[in-house]
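Take a look at this single chain, the form predicted on its own, given in structure tokens.
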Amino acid sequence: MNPLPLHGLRVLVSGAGVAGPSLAFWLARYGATTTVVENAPALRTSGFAVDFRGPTHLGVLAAMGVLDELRSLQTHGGASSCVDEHGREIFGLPAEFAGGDVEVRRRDLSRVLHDRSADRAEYLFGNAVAALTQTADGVYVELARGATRTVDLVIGADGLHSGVRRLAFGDESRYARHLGYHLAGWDLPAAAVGGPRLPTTPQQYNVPGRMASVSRDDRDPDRAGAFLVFASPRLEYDPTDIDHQKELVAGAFTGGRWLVPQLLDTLPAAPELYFDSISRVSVPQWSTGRVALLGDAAGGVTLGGMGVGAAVVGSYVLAGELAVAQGDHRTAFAAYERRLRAYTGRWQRGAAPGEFLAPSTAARLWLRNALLRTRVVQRLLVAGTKSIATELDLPAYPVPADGHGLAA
């Protein structure tokens, strides 16, 4: 086989999170002339901690290169203690639970990514897909600031709210699912809730259909985050009106008790506030002629604990079906999602991150406190996660020049 098989396939890429920059790494390592499309003016510094698991993750990131940089930038959290309204425990969970094997923060993690195929792919931040026109030699991309350009294929790796889904499989509404809640987080002065004494472990604190977390940061004990649930319908907003979505999360939480005024104070002053709603998407077919979906642009659910692993993972499949298939779209299209679609359908069916935590009635947060509080019911939630990310066999591709690959 040519060392390098993509040579000479040309790749726009939207979204430069998790998904994209993964992709963008294996596509130059292939060969291909690989284009990244951002939206946001540079690398996204808000959102929340995020893990990988089990040997699968692992193994991707091992065979990138950046599985030990990634350990070097671990938060070592994951685990949480559930408070009252008087700071008393009523329940802890393990780091195990929403730490995996290894848990860091999502702006580090898309930093190290972005950092190992800046040298070989071009990013072009501040700047979005507007339209496309596919046709029988290629995609015809017109760029939000004006440019446009011709390629081989286009791939959808911008999220929930993916614009290239939009673009090329329908309106939002047809795949995405409002799940009932909506989410925020931001960076706030640890001062502001108690400094030193404010630890590194989140503190939750609930009433029925709202949570709020606060923790200390590990590496900045100057810095902490806030993150707050509400249950609500989907809200409309401008997603690049923050002023209005700071709103839409004071209001939520007016009148709360524990630490919940002092993060409210502190918002206004944020400079930066990840907002967003908690949706499921689903996708029937995750291509359409030279145009493929990746990560949770395809499938996935907010917060929902696999999607990351799941994109990293999914951004090997898809660039390594593309080099056996020597370029081949339609080929390697359908084996990447027959590859995958069962082992993502699995852990995002039936996910419901909002009322996990912030149960929606007093009932179902008593009941959630009273299970969760038994060793038994934790061991098993560890169980179930574990074992849903370690059940996909990975094949081996061939190893692009440079002579790196996953192990057979």
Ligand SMILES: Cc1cc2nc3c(=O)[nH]c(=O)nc-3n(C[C@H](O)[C@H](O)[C@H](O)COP(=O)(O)OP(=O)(O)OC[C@H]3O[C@@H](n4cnc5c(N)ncnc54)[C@H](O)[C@@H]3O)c2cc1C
Contents of the next structure:
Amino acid sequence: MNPLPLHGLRVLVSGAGVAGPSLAFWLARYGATTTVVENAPALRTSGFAVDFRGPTHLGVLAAMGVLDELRSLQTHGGASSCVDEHGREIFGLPAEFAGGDVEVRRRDLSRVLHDRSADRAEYLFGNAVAALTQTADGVYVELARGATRTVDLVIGADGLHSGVRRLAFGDESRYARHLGYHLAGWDLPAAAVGGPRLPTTPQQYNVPGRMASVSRDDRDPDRAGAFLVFASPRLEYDPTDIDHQKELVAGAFTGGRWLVPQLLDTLPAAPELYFDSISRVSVPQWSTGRVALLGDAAGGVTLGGMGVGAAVVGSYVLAGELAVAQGDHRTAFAAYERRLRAYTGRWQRGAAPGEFLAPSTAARLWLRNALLRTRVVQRLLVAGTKSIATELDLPAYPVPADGHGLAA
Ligand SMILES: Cc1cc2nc3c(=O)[nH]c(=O)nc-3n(C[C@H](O)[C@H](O)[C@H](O)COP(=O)(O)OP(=O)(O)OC[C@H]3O[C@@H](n4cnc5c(N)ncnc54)[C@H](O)[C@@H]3O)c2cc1C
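Same protein, different condition: the form predicted on its own was shown, now please give the form predicted together with the ligand.
Then the entire complex follows, led off by the chain already shown.
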């Protein structure tokens, strides 16, 4: 006899970012058989620091047993400085503002979550869901590389541009709203931007509608990370054409001052680029039949600040509700959405990261700088994000002890 509540349930998860591996971890804990399909050839390594704030986020990480490991990987680089073109500080922001309570590189987070679930779930990299057909008993899934699977449930944890959402819910244009900005991030040799003189705390330079920032890696002094944001209408590009994306970034920052020319010089050699529009995703209902959405695919804002926190909390709740409902997806999907929709909606509604990071006019830039120079505004911002992150009573699901029946 196998007492685990999801024993025998077959789940296919699309996306091995943050939500996908977290869900795979919890589903395995409850006994489900999980396959994670990721379209990148390996875990993605680009992107920068992401953070968790408040007891709700940290509570889930602790329950997963990853909190200590993540603390050991903290960036310690959260405090940031806004500088003028000569590198003189205009204002500084405290570490908790940008870095929350635990700040780690996105790639470290994704790797830790993957490693905790890799021996309990099947991971298929370089593959994607190409077609989905729901029947009364399951979902017939065709994979892009030719194989097929029949599973009980499919979860779209494949980010803002979710492929599962497109297949099961309809075109992205119905759910994603462009917020007038794009962003780009890549790794570069620190020597290109001052080497050891470059601080490990982010230095940010603005002109209206443009923000460039750079910081040295605190664990690898030879590496640095660039992160750029620019105002623009929605750009058309092939997500797999990295050279074209680099051209778009270079075009947007041509003629820039401060360290911008040196940053752009490193762009052609960058092996990976995180390039995206800043968009808000809002899906009126997170499930349809046996297919549900999780993390940014369900609702998120690029750089919205709570993406990873909402992804791990959402995974915990979705798996917990499935376990409580003994795998009955109708009951579980409804309960998952009821518990989480207001929580994710609150931080999502007000988030305008593009306008905050790169105010679009000289007057708005001046006003932002004037406000952020004051301690009281800084304190209000830190308190506000923490209280939104905590506004959820985390249900205590009956989680089986680790290792219990997992190999069965
Ligand atoms: C490369 C990258 C870098 C990022 N860097 C930052 C950052 O620096 N700061 C920040 O605040 N946020 C960043 N984000 C966003 C942040 O990681 C998310 O808000 C948060 O992790 C939410 O988790 P998620 O798992 O829902 O989505 P994501 O973390 O975006 O993960 C989605 C995963 O699904 C994969 N995927 C996409 N389409 C398909 C498909 N059709 N089939 C299969 N797999 C698919 C993606 O490759 C990705 O691995 C980044 C996202 C990515 C993908």
